[in-house]
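A lone chain, given as structure tokens: the form predicted on its own.
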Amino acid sequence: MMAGLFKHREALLLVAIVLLVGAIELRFPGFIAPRNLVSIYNDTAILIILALGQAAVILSRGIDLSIAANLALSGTIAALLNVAFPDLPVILLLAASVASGTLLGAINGLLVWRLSIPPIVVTLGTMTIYRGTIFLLTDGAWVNAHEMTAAFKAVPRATFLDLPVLSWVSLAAIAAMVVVFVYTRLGRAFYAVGGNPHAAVYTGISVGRTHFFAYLIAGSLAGLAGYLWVARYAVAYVDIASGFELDVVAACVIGGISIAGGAGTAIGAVLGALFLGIIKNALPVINISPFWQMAISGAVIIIAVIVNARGSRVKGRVILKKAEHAL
């Protein structure tokens, strides 16, 4: 039973997280205090939301390098609307951020679908365009905390049942994406298109439309995360979440989402994000220098890629003696 359990990447990752937290606790007692664990989860909540969207894209054999730029532009739009119309209800500002993110995701999806441009090229281009648009909207200036209304900044920090609203939103996103991946035709289409796009076509699945909806979901979650990020940190500028797209991809890879598409789960992406979140919270506590933190994070990502590659390797049977000696 245990052997079968450990064949699942999620179970292995969960054990790794428990061992990691236990090792840190031995060095710094109090690390596993409920308040500290809640704080770590809350700090990782936005990464979890983005990783869920990225997981949908990677499962369908794509990638979204513009996801952090989407977050930045959507959050900035919400902040600018709040400054221009301070009486506008927060729910409308949140809706505007989600709508903006969804539109930006749709642009990615349409370019990949209709023009058949490789996803990495499309999203590299739109990443720059989205960042440039923020500069045009703000003239390069920051939208600061004193310009935003108190109601705008309060939502992610409010608590319900001793848990911040930001964490509740991420839990709702996890539940929604588990349902999409496991119980919907769209979720099954992600796996089919990512696993074998040619076979998916023969089963009546539109590969292009599936890519479009994957980017649409990733964009809407980036828009949601955009408002949460800007409201939580009470600042909006061109470079917010700069480089965060790499953390998002890393969370998916660590969580067992195959970079070649077709394999992985929403829970795996969540555990991958939590693993990264714990490392990023623990390394400063044990006085690891920022340079070593980057090196350690990079090493973890490379190890995860190697594990993924070995796990997905297709085993063949050598039938030629010459080839056998050549191996």
The other form holds:
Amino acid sequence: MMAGLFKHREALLLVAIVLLVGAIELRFPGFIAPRNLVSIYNDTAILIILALGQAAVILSRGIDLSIAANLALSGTIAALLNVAFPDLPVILLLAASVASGTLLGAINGLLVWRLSIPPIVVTLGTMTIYRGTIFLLTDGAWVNAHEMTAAFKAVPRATFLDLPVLSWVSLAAIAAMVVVFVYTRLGRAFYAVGGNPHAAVYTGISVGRTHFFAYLIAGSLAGLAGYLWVARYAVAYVDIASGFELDVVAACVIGGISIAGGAGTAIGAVLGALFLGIIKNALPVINISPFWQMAISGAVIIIAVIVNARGSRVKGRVILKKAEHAL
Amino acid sequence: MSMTETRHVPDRLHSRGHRALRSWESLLLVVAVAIFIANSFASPYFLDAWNLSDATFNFTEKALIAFAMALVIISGEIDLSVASIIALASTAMGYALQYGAGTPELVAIGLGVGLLCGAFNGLLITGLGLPSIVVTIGTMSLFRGLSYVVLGDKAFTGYPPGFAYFGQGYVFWVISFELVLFVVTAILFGILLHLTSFGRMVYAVGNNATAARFSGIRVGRVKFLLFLMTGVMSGLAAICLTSRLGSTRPSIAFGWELEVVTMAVLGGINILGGSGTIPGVVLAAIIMGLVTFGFGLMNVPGIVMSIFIGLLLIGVIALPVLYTRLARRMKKSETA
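With the form predicted on its own done, generate the form predicted in complex with the partner chain in the same format.
Next comes the full complex, this chain leading.
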């Protein structure tokens, strides 16, 4: 029954998304043209990738405010390597970006795990440190499109079966994270630690290590998104994706991930990101000035929280669905 | 359960590490003095009354909010919308200016908008029982978004000369009005938190809200008042900042919410609620102001300063934990 409720939550969001898209389509036909939907999805792909990582962290009762700074630093490292060694294959640059993201995530995770510093403080600190490091690496200069090699910029834009590689990567990330959340011990540990850390200890789960792996995953996804962002927009500088961490948290919250940890799904985070992405893409279509965008997304977040709070009077979550059915 | 298995925040008021360092505030004082001395060596222009007075603007406005934020965090909540309240209050003042509002009206509007924003946050959080971190992420976008809706990419300018006093006036020689406001506010908040029953309630709510409720404290009302407070203080900061800059832009005070939270946490306010002091926040504000100013004198860009603040934040918070561990290890090796 509980599982049904949570399925219901995601279904509700899906219905909201369909209604939203339908309403826009009614006034402005052509919005649901496949080509347009693909482009909206592609525009939201990076937000989706980051929201998946953030979901792991928030589920286990943490928060990662450094996720956008991590993206910016990792992406900048890939861009700088590309400028310095134009002959390096793109796959190596991508690997460098992911490695950098993973390392930065590990730093967050270690500080939370080994030094017992609250996640919000750790990531508040590393957020400014990571962004500052970009300045030290680039001396404040921009890495521009003409400095990057064509191959470097081409990857996210290349299409496969009419879908850009950027979208494919995000689909792969969704698949991977759904597997992690639903079918692995680590995924269950996220829920257990977030739901009740003390109980988790007694069941033999290391709370600190679970946090560490959540940050590691969030970091590697941020590193992946870093290369994609820099290559897609063909520019790297200190302020790329500035403030994006809050969009990512917002996507998770809209998607029904409880900020207190322990409840929510990977698909929920994806739907939350899509909801934000559609609103962002629809505003120019329906002739609303982009200046409204922030106010509207703020209102959406508040409404989503209120709706979510109504649905979650019962706290907690069944972790072992199979065992529940067996009963 | 070993130390690594249960993650908990070092309780600075009681931990051994903390006692060994005497107190958080004395540690901050040492850091502040060290940075002051380092600054005076780093630049010959540092020890100049006007320069130092100038340096205070780096922290006074943020500190006004940080005092109220400290109380909110002690009560176990957080307010991430403060910088956006500044933007909205500043925008409202600029809008009123177009209709010929004078200085008293501008001040009333600034404080009033702050109060309304705080009430909105407070109602959502205490009235509907929603988590403050999410609500204020939402209102952060909403309030600043409304400023963008009103202003677009324009700016309001042309504030009356009398209004300039709040951000540019001097009470006595080099003592700016903002510095006086900082001192007065610090004292008022210090009294409120440390000497009144309301202050005790704030600690009680942050330590254990359920226990506080059973002991007759109206938890919701205390929290509502605290959000009103951050709102009003943000309005006050908006008046000072708008007056100092002489203009309103929707991007005003962008990113300040995190600096204000950093200031409070560096000042020893436990981010999980329940402990911390106002003198700590005062020292943290001064430290952050000195770091900004010192790096500025050495022509180090602001972003590098933020690396330092980040390292300082993590380093200082990690210190008691590291110290406790080191002490335990040394004790072990002695017995071995």
